[in-house]
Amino acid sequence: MKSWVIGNWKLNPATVSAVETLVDDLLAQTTSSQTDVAAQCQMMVAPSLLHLSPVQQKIKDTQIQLATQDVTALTAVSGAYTGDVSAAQLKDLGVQWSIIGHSERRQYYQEDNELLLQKLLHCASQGLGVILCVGESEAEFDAGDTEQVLVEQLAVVKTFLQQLLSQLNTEEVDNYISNQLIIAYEPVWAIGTGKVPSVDEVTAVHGFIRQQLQVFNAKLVQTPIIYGGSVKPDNAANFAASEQINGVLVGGAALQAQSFMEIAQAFAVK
């Protein structure tokens, strides 16, 4: 299974000029890399909505894929929803994936499974892949509730598959979940804090997630499960060594082309 290295830029950088510089630096790093990174791992970047278009123009002829950090739950196509952006509009722009359920969206916007289900269905209807984020808070981790929280958050996948099967044939559903679904485990207490769970801890959680997914659909045994939370060049190789960790969702370290490439190289030699 090819590994995924995805850069979530969040609300960074602040200017189009800085975004263009970051992409130019990343493309230069990719070209000069002695490791054929693209052959071994799939790289992806997720700029802010405002910066999707200039980034798409720069990477459209490369193997780097493009993701959006959010998509509206109100419609798949268009409508009277001021300020929202639909899956159809994103697809038309050249976006290939959407991050859904990030802990910051859950925290600041109270996004729950009901809303996330609509986003999942809209993305699938327009052919957008989905990176579904799950993870527990520090309080939940300390209380030993990690698995319970993940079961509740992953329940949306079961409902999503049930509704897809009512709309599409089995072959179409199998094709979507085999090629356009990624699960990102991001313990909230590790995001941007410098607190990093051990590789053994992450491996165990990923194994649990995979077991849960298989209950929903046997095809989900091949679903990439990636890790996010204070991933840096100096710990990337440790995560890459685990067979259960199929890549990483990178935050701050993705804002520097060199550090992002070093992380990608760690997974390219996996």
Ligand code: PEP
Contents of the next structure:
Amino acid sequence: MKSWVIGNWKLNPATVSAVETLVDDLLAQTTSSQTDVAAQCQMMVAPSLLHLSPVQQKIKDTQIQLATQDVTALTAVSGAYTGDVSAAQLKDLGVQWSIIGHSERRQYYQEDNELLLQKLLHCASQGLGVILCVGESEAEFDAGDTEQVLVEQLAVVKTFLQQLLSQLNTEEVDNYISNQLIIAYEPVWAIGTGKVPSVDEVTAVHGFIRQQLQVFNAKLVQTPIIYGGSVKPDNAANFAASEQINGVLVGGAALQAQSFMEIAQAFAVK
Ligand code: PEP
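Please give the other form, namely the form predicted in complex with phosphoenolpyruvate, since only the form predicted on its own has been shown so far.
Okay, now the whole complex, with that chain kicking things off.
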């Protein structure tokens, strides 16, 4: 399975010119790299909504894919929803994926499974792939509740599949879940903190997630499960060594082309 290396730029950088410099640097690094990193691992970037268009212009003929960090839950297409952006609008712009349920959105916007389900369904209806983020807080980790939290968060996948099957035929659903669904395990306490779980811990959690997914649909055994939380060039190779870790979601270290490329390189040789 090809690994995924996805940069979540969050609300960074502050200007269009800085975002263009970041993409130019990234493209320069991918072309100058000894190994064809972009061919050997699937790279993706998720700029802010405002920066999707300039980034799309620069990467449209490259192997780097484009994701949005969020999508409205209110409609798949268009309507009277001030301030929102729909899956159809994003797809029309050339966006291929959406991050869904990042812990910052769960925390600041109280996003729950009911709302996330709508977002997942809207993305699927417009042909946008989804990167669904799950993960426990520090208190939940300390209490030994990681698995329980994941069971609750992953329950949305089961409902999503049931509803997809009522809208699409089996082949279309199989196709969607085989090619356009990624789960990102991001322990909240590891995001932006420099604290990382051990590779063995992440491997065990990914094994657990895979087991849960398989119960929903046997095809989900193939779903890429990526890790996110303080991934840096100096720990990427450790994560890449685990068969259960199919890539990474990178925040801070994705804001420098060089560190993002070093992380991608660790996964390209996998
Ligand atoms: C994230 O926010 O998805 C993330 C993984 O951030 P960081 O790499 O900075 O911990």
